[in-house]
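First, one chain by itself: the form predicted alone, in structure tokens.
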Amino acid sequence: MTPYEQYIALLTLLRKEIRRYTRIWTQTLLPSAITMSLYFLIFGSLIGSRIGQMGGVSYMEFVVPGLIMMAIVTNSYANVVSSFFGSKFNNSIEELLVSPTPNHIILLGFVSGGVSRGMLVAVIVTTVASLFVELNIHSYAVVVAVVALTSVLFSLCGLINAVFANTFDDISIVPTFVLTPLTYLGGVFYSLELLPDFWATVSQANPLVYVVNAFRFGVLGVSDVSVGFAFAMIGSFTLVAYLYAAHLLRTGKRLRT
């Protein structure tokens, strides 16, 4: 295909992707925004209230950077791996596979639709936040850069996890099992500084500390970790996810029949 060719595919993909969430938007996008809601006025006003402050500002504050990266998780995860895998049991997955479009512009357009739902979310979220509390951003550059990153690492997770799963209940056992755990004790309603030493410690085996602390510093300029280390685990997290990812969709495992 030539580049122009690979750059329409990757549009019409990236339009079906946008086209299949907004649709439904009251089971893809309101939800957030109610479900957030709920969280700023529970954790926030109420609890937060008696708790006072974390990490040096109002724990109404601190707890917003992390409960709208959540909502960014969760979109992202969950855009892409209902999307991939009601390809993969229509059995359209495999037409994509054998058509001339290459591997990368089936993966992109998948990734860019979780991408796009993550960052619509993530404007509907704030949006609702800022009805409860005032958001002074401290740094532009690093929210839009967190936001992107962790919408394509966890928009990947998500195809990979469509890839191995065999019915549509395997869908919903890494975010119930694994990723709502992860989201709770990544710190996105205390701080680090909290933990004793050895939790402390392996709280940053979990990606969503580095998500959540970098996302709070270009909010509020506070983290419990460094933002340059926190990037680079990102960064990192996300490139294993791309090739592994590259990887399941060149070999086609669990993909063809």
Second form
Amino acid sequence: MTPYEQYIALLTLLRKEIRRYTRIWTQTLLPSAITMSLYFLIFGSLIGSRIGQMGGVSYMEFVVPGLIMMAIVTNSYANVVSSFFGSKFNNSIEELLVSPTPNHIILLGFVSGGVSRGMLVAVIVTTVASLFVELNIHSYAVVVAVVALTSVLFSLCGLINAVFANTFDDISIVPTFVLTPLTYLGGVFYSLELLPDFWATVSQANPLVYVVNAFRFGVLGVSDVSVGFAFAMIGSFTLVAYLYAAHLLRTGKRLRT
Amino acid sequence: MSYALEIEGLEKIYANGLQALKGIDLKVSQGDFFALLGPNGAGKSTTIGVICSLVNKTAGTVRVKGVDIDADFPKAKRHLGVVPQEFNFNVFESVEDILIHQAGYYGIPLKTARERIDTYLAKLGLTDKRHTRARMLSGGMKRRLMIARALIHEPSVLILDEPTAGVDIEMRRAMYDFLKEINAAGTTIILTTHYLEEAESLCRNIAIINHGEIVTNTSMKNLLRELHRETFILDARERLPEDLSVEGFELTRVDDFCLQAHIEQGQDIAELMSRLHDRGIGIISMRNRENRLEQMFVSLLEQGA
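With the form predicted alone already on screen, would you show the form predicted together with its partner chain?
The next block holds the full complex; its first chain is the one shown before.
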């Protein structure tokens, strides 16, 4: 395919993904707004007012970046895992596999769909958050870079999950038993400084720690880890996930017999 | 001679050890209307799967319009349109969206795609279903949608895996006319079907596959010529005598006005008619008792078993 034809194929995949999740917006966009409103209300406003400061800022300000990032992570992951597995389930993935669309465009197409939903949800949740707390962004560059990299990373993870999934149960196991615990243990609600040394060290293996702290730095200018190191870690996780996802598509594992 | 499809030594062994293809060789000329027949599990769908990249081959080479799929699969895929046996589109999408997406995967701009959609929906009688979600279509409409989808990038080779399964007779005939039309316009068509009269009436060349091997690969004419015996049903104007017999011909009296004649290769049915006429029996109609290709098909499979 010529570069222009590849561009059309990519746009087609992105358009298809956006139409899919906007068509079912009550299942894809609305829940995050409602859930995050409750988080802001309960943890930020009601309980947070009794906690006082954390990391040098009010507890409400402290949790907002983590909650926004939580919404981005779950939505970018959920978009790709459900869309790709759905295509496998109804065999419409064959439309793509028999076409000359290169694997990297297929990958990019699904990932850009996940990124677009992650970013759209980020805007919605940030708008909701601004009703509870005044947000003065410390660094727009860091915010945009972290959101982009994180949504790419978790979109790729969603695709890998979808490739291996055989049933709809398989696509809910990872979000329930892996993603959610990692998010809660990734410093969304607390500073790593509160943890004993051992658990603080263990937390270094959790990619969500870097995602949440880098984003918190972008919004508030405070972080438990070095921002440069956090970017290096997120970038490394993304590269590994990309190479593995590309390998799965190239070999046709679970896609071709 | 240039070929639309060349397959040499194609083998497929699945992960469970099943050898679905045992080194098949096949050539389909450009512009041909080709039938690939075989019983269930013979290897037809596996062969098609390898050609269109849904199945990874174990050994052998496949060339589509001279392009080796191992050397440049994307280029080979451009020449191919595939209508699979099972519905494989997102039933929650509209007919138009399914076609636009498929066009996009081939790098076709939206404007061109819309023009082609107009054309193919009109030809396949789906214009009024353009904005209907696929799940609301009847079985026959879904099949026609898959044909439109396979043609949206205007391939030179169209592969149809059981395209008329579950389609009513009227729609089937309309589909035949459409396939004949695009074949006449130069598209090579490769068809698998269980309706043998479909293959006999549409296809010029034929291959029969069984247990992963090609049993025969010849022209439809040659294959039917190999038939040694045919059975005809004759309807008489006059009541047939109880002890009717004609020397040299094997006849079976079905009822008072109906006769079954078994004609061996070399025998002349005109001679039988003439001799019946001499005995005062006029024949008002005659038909072949069974599909000739079906007879041949069964006999070839029995030989191979």
